[in-house]
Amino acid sequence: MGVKAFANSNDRTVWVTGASSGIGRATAIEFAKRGAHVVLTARSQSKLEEVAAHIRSLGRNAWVLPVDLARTTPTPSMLAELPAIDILIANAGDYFPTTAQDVSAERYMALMQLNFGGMLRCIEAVLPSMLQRRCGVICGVASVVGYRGVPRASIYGASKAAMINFLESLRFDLEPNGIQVTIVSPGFVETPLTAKNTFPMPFMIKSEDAARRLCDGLLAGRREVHFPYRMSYLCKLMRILPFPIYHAISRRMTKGDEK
């Protein structure tokens, strides 16, 4: 059995993690505009309630499920009062710039626990039901910096590379069971996370634009969604460039960084 993409998200239940701000918040609202009901997860219940109120004002249902995904796996009891999840958007994550002088195994592993581990915990929670129903969508929001190492993104890039590799491998098992796996790799998107950067960020787009592109690609059944194209195709090209050229381009990308 192959994967049959959802024609639309009308009356589907979509679970968005990292939904209190940035791409997650914009994606939750975009799905609601397209007729979906939305489960919202992040650590801040108050921020989630604001997003939920917005979604309800659009005439769709919204449920708030505050969880620290770096530490906690959502249990069946947490999900018991919710409809079956049709689409998982594993978006929760954090970012901080890194240098060799700042290496901290404890801090780095904490970020890996959220960015990569948080996705794993959500997949573990929804996969039994999807396998039983032989349908569903698992979407991981990675990043173009997961394609190859770039300056000042060592642990963030590593966490996103882990997401990409894991989902590519998982897809071989899930597609024959009717479950779509979509990897989303944004470039620079205007969010509280990119506000931490001190270097120029080319081709930056708004989070609402990112959400529209994510939803369009996912509902079209695409295995990979990446944007904006000028940035994402450059990063794809860097995977096959000879090392000296890749190294020079990567250095240039962060020229002007204050550190």
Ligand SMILES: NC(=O)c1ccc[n+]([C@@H]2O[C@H](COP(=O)([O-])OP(=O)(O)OC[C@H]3O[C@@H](n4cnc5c(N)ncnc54)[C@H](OP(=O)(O)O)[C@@H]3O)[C@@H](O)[C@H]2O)c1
Given for the second form:
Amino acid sequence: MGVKAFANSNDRTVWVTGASSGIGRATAIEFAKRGAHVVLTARSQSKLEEVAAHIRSLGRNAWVLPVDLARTTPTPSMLAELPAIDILIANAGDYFPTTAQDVSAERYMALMQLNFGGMLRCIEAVLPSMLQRRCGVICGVASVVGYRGVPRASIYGASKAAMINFLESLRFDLEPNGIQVTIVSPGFVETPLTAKNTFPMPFMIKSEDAARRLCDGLLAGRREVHFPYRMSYLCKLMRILPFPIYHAISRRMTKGDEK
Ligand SMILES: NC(=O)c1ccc[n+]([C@@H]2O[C@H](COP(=O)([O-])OP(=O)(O)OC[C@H]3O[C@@H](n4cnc5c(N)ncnc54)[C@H](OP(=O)(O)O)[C@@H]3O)[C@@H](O)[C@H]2O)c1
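Having displayed the form predicted on its own, please output the structure of the form predicted in complex with the named molecule.
Below, the chain from earlier opens the complete complex, with every other chain and molecule after it.
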């Protein structure tokens, strides 16, 4: 447990990226149910408006801030009309499977620009104010795939490993300044992103369940939140297993989806 920025999220302002669907949408609604006001970011304004209407029906404020985070850093003027951000949930991301035949620096770097760069852009936008107030939470939604390389996730896994390593390093500077850093590493969660997968996805959970676990862990001040345990502890174990065993298990888990 590190620094615990907030006892609860009541009347806090939470900025959720990737809030138009899946884990981000569920997390935005979960925070609103826990009394927070929510800033919603993704590219699709119409989907964000729908989430905002839902949050307002719960009696909380919601602001829609459409940004393409793969390309654009939210500027101070974009955030000027909003309350100061207390909690950043850097969640926007995408996934595509990779093979040795389709390596493309341009396409792969575009995913890095979103998954890693998108988080970085939002941190740049909120950190000066958090440092000034000596309070706040930076939360990145990474993945258990970031723990160790797995088949067909070369650039996705690399982007998530980059998030984890970056946040672990940043935490050394931020905790002495009263700012909590929470890394979230989900296993499989049922969302439009995983609907694309053709391989078996063990221990998959609903996005609402993921959102509850994320909020519980973050508000408990945890440095790391991972779930579901059967999947995340298996992946943690893989991190310390000798290479031949880890290689055999990883192959087995993605059997049937190999090219
Ligand atoms: N589902 C899982 O099993 C799982 C497991 C581990 C980690 N994760 C991570 O959890 C996060 C959310 O994933 P999900 O499963 O909820 O996926 P999802 O339902 O596809 O949601 C992705 C979100 O990111 C937004 N987004 C995509 N490109 C964007 C861009 N260029 N700029 C701004 N926003 C963008 C999407 O909205 P627009 O299309 O409207 O922009 C959407 O709101 C991702 O970082 C993912 O890597 C997911």
